[in-house]
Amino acid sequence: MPPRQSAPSRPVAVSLLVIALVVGGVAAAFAYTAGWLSPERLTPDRIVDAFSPPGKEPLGHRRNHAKGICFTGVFEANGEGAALSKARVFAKGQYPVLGRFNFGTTDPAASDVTARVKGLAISITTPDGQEWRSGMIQLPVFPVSTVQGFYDLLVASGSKDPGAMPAFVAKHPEIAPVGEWMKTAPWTASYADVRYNGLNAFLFTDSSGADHAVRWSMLPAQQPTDVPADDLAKRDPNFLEQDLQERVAAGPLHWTMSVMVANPGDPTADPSKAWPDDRKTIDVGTLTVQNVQAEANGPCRDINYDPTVLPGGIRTSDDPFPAARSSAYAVSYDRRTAEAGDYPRTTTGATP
């Protein structure tokens, strides 16, 4: 069992620590698709290589958000989403969900005390055989506005040059909202009280053929609780998984899926820019988590939560990041499945 780690001090300054946490929370989410830039400059393989130093790759695991726990449940659509999309998943009814809670780390043995940016991935299937996969994280916006900016962030965060990160921050003022979130958002000790945001814009197509640019979030039924740093530091290294198991044993957990609709002119290709709060939102259904299982033997262990796996009625927008995520996920998936023999099959909630 890894030793307990001290909780970070709060509030967190907009500093190199903030940038490191941001990179840890979202590094696995974005990379270049082949062909965006010349192959000799960037490829998905090179991006995935940057997640972990040579010789320290988490063999058999996802290259980031490497520690997680599986769950099964249902998505109960209330029928309201049909006004935006003809996708079967929005027709009133219940649909099975296979998901994964996780947090931003490249180390599957990391203590949960480091879980500043938590994540939720889901796969919803419908009776007609279609599937909707989505990955969401706790951040309210993405720290940079372009894929090039993300790559620069990744390079700067791994540089030994003390001036690399200050130079990056000076060049990318759009990172300020994430820095503010790091300073003010509560540190929680549960996956259950977190709002998970889909930061990318997608297009919903309704039955008339009209398109609607949207983003979505999962809003928890539980109110977030800010845990004192001293208390957090005393928790077991696997407290997030233990907490989730205890909560689900006592009863199902619920999130409301809320879809925000863009107005004409709202930026859809830049995930660093939030849409105004006065935009139309529609609650389209409820995610219910019914059972959890350790990832080592769980049903989510071998799923690639590729955000471009979409049902009819949903498609990507001009936001370039979903395609970039897809290419990076494919590389990570191929590597970890080839390393399956290195993955420790255990029956505990901890991932050694």
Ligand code: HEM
The other form holds:
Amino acid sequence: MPPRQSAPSRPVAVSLLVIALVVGGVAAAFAYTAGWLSPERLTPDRIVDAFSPPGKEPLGHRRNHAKGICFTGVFEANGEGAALSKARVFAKGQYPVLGRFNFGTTDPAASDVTARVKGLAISITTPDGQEWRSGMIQLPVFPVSTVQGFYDLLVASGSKDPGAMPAFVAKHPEIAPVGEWMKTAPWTASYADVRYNGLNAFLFTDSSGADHAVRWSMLPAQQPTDVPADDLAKRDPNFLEQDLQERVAAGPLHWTMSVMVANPGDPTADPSKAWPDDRKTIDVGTLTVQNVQAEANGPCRDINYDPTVLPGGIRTSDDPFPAARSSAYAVSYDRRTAEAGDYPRTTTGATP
Amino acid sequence: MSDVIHDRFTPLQRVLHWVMAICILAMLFIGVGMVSTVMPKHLTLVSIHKPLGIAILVLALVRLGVRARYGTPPLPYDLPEPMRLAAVLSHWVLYALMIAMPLIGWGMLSAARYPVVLFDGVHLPSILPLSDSLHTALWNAHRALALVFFALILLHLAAALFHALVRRDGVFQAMAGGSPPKVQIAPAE
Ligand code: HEM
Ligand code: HEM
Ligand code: HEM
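Given the form predicted alone above, what does the protein look like in the form predicted in complex with the named molecule?
Every component of the complex follows; first up is the chain already shown.
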């Protein structure tokens, strides 16, 4: 029998080199795609790392809006939203809600006295098995116009260099309205009287297939409870949670969901820019908060309020933030659920 | 089982192999790409990752069925025993990963109570209860096995090219088609 390698078209060494190059090339392409060759790439891990100094991560907790309290309730659609989106959630009817009140902090033990930017996260499920998750905050606009800008803001505000923030502000003049809001907006003494804004623009698709760029907000039915910041400082570190529990024990709380529709040319890709007040707004329904549960063993604990969990009839727009939030919230979720041992499921403190 | 011994995989097996090879490599690249970007392409990649992963699960089951029906061509008679073992074992591990990876991905999303949306408005049922420990175990497994999968595919690629360029024993042609090198048939002794 003739040997197999009787008539190779090329020496074995050359063949082996070809194999090594092909395999090495595929491996290098993989490493590049994974970002292993580009440490400067802004990855979800880097954004999440930037929330806390190394070693100071809130183990077991959300990496931002780390302190919060769960609630359950219903969203009652009035049917008006159906003109904008074919999503089932806008068809007249009642749909269950699982939500979370929270405030912007990276410290789950932060005192409620420091709650400057409060937040509301909701998940609404409809009988067709679809779900809509949304995270909204008290700010009227977002502080920065780009995701990189947000990362730079996290780095600057976490920096020990006293010049870091002034340098950031000089580079990001769009932050001025939020800076003004921080100084002048009244402090409120409750989660219940706050207007929560979605800030990011999404596309609603109606039954004719037409798209509408929208932003939504939750408008409180509860009266404002503005208090001077000095008075607030004297309150209990969990006063927001106690207030919420007392109010809900006395009766349900309500918010109206209001949807603002952009005109062509409105800045949909930049959440730091408000849309003019005269834009069409439609009230699409009412959120009713019926029960409150402590987070430690509450139903919102292991939910990721990823703003890109959307029902058919709602999708993301050219606003780059929801994608970035989705990627970062997943990292925060992966980490905190892996650290569950550091956050016992027993109820503690003032939130039974 | 067919009782005829082929020197090639059937055309259906070859089509499945190559289509799935492209899909699986794409999945691995999409997977590591999507978790390392905050850009809008993150969402695009995620929205491909889930349905394509489930498609791979379905195709893998079909492929094993086809394999049970038509069998495989024999490996060359003179392939050294360790290489033969490596080939057989690695092929089974590859099949196992084609099935395990999508199930783990699906289970991981279920254990975190994410809706498993394949297309606009089309979603799969949850296959596991909400559980932080299950989620963590599956998430770690999905990542670790993805790297095992990729490493094994690199070895498989190297081995296939070794058969094609160095051994020239017809193994490559059994899957790739084309005419096998002249000297590959064992003499009947
Ligand atoms: C690129 C920009 C942003 C980043 C990187 C970011 C990051 C985060 C992270 C890591 C969490 C914790 C998630 C979890 O563990 O479940 C979080 C929570 C939250 N974020 Fe953002 N965020 C961004 C923009 C926004 C915007 C624009 C809003 C509101 C309009 C917002 C509102 C919230 C709310 C309400 C929560 C609490 C969610 C909950 O209760 O689970 N965020 N954010
Ligand atoms: C052959 C099938 C599959 C392959 C080869 C694959 C591969 C990968 C890879 C390489 C990653 C990146 C891991 C990392 O570096 O962190 C990943 C992540 C992920 N995969 Fe898959 N996957 C498959 C199927 C699926 C399926 C069917 C689903 C869901 C239905 C899924 C859901 C996910 C999710 C959600 C992540 C992100 C995990 C996180 O970091 O939070 N995968 N996958
Ligand atoms: C990317 C993912 C790939 C996967 C998951 C994969 C998987 C497999 C599996 C499971 C088999 C065994 C078939 C059986 O016995 O039923 C096989 C055979 C084969 N594959 Fe792949 N393959 C991949 C890529 C490739 C590539 C890139 C090449 C070549 C450049 C290749 C060349 C071959 C050859 C020549 C065989 C035949 C081996 C034999 O005769 O037993 N494969 N592949």
